[in-house]
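First comes one chain, alone, set out as structure tokens in the form predicted on its own.
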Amino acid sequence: MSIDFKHYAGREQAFVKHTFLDEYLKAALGIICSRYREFVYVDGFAGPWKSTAGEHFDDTSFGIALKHMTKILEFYESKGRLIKMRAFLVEKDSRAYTQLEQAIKRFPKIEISPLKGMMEDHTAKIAASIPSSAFSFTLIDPKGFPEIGAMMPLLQRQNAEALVNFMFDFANRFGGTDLIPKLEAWLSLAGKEGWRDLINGLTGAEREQMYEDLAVEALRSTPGYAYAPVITVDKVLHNRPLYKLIFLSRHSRGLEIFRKSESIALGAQAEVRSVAKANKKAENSAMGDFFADGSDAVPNDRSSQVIRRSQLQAPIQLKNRLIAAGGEEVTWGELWPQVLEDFSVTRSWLGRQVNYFRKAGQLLAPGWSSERKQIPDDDQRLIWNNQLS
């Protein structure tokens, strides 16, 4: 399936979302279900909201989610494959919980329990009625701040994966107060609990970094995450972030799912983005631009500008460690998930930037099969070629 923007309207920024999630699942499930028999939905905050798309829920997470686990069930029945698909859909609202139990009717395949009520009062017996063997993916997407150390029992799974909605803008504004225990709670979970003198004095930019990477150790550390890149979604019409995604996986197959998706999501970002901004200032003009669509604006964007700072400093990145190794045999297997926890690249397009350097000469590839081969294998060695530094 696709995401269709036209039930998008003034929720961009769920579109943006909606658009990782989507790619990631259509990715995800298939390994995931090739070498799991069971796989978990868990949506925290399932809604509906705002749902425009009709009887399905196209719009919504937890539709996106059980439409793609319905394919691929039904891909694995096709070839003979058992595989259980079961998710557990939170919400405290009764007006959305009845909607939510109606739509649920919409995919009989898969086994569903909505409950509900708070995330925070169900999360310890969902992750009991998980079995080990099971892989669960949970999706944390609150309007404001969970008390995540109630989360623990499902993010400390060891098969599973997540992503979970840090409130930037709510962080920014009020963090340097008393209004919000549970974010006080959140990032003092690393021990960090005199983040507020890491954050006092720090303006712009820096004060983002900061409040990303206390939310990002306080999520990876605790429950022993590998990795926790970040999509940082953005307000439409002004330059600021709105929230951050932060995604937890324990492998770099699950690293290079998000990269991937990452750069599906940012892309759709500057465009809506963009586009939203031609049609702003088209209704502020006097005259009005009925040609605007905002496509001159998508390279400035400035999702467009994190991939193209990431691919200028990638390389450099996978440079210097190569270097850094000191003549030693290197494989691209333990290379490439260094680089991409760093920066927003893909992995096939860093393979391609390694088949640059070997073609250059700058970079030993013994054993390289075929000068058509675009993208190392795993167990590819790699040795930079000093001589030429």
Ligand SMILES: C[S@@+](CC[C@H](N)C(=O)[O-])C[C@H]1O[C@@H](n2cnc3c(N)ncnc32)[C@H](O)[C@@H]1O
The other form holds:
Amino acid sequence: MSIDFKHYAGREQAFVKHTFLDEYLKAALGIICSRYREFVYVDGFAGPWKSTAGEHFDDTSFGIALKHMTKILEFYESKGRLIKMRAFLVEKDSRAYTQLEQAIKRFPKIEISPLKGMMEDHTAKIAASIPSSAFSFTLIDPKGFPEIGAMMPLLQRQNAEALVNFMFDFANRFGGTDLIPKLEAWLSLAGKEGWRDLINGLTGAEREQMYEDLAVEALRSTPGYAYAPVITVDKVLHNRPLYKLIFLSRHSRGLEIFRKSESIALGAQAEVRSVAKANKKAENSAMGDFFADGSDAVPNDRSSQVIRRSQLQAPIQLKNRLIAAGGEEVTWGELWPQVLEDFSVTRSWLGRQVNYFRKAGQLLAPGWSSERKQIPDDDQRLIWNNQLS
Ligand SMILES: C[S@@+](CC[C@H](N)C(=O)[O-])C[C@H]1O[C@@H](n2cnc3c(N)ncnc32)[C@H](O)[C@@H]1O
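The structure above corresponds to the form predicted on its own; please provide the structure of the form predicted in complex with this ligand.
Let's see the whole complex now, leading with the same chain.
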């Protein structure tokens, strides 16, 4: 199932978010369900919200998740492996909650608990009802800011991953003003004394990065996540971020799946923004001279630039890490998570760069099994060839 753009007119950001979720859940569930007997999906701010897809709710986070869960459950059922699939869907708005109750009837194979009210009031009970042997994925996607401290019982689980929406645009405008107490609480959570001083005086990309770092640190530090990469979802017609989707994982495989899903979501973002800007210009221009300067074309989109910058910098970091090992062997399995943590490249793309370095003699890879092999195995040893660099 891929996400159908026709349901997202006027809410293109949700298309980017749902493209990511769709790709992530498809890939992650396959791996998770091969290792765990129980999977629990928690959607803390479930909606439905501005859904236009009709009774299938294909354009909602819970609709996408429940569909993938049903598919993978049926796949494993056909192999004789029984997986327990559960979902907790929390929604405070009465109208949306009524729709949610109707919608879940379409997914009879999943044990679904719809919960009415505030997610903040349900979190501890939900977390307590998930056995430690189960794997959970929690989506925290409110329109504003949640009480982030109240989300911790779910984020602190060991067998867990999560995606948390940080409303950067609001933070950028109201952070430090005390107008949004839940935002202030979130930014203070990492325990960085004087975070306001860190923001003060910063502008543009530096300010954006500082807000992102504070928001991420608050989420990852106490639960102790190894990886917390971020996708920036931009405003549609303006070259500015709207929100940040912060992914939390304790496993390098989670990071690997994140980067693959991110690359597809960023590609989708470049396309929808480019089309939306072209449409806007066409509306405003009798001459139809949109695209004249190419500035809104897909390759120039901010998302495309993120990928391009990463593809320039990631091989340099890979090389530097091997050089820093001072002639000692490093395995590919140790190396790729370090690079993927910092750069928006996929494991397979980076693996192919290793192969180019190897073919050029810049890198030694003892025991590389075949010239047809493009991507190393995790136990492949790598040594930078100092004779050539
Ligand atoms: C942005 S929408 C969710 C969209 C959904 N995650 C998706 O991608 O399809 C946020 C939803 O959370 C609900 N909501 C807001 N604050 C809430 C809270 N504290 N607890 C539970 N639901 C809340 C809103 O009524 C709204 O339906």
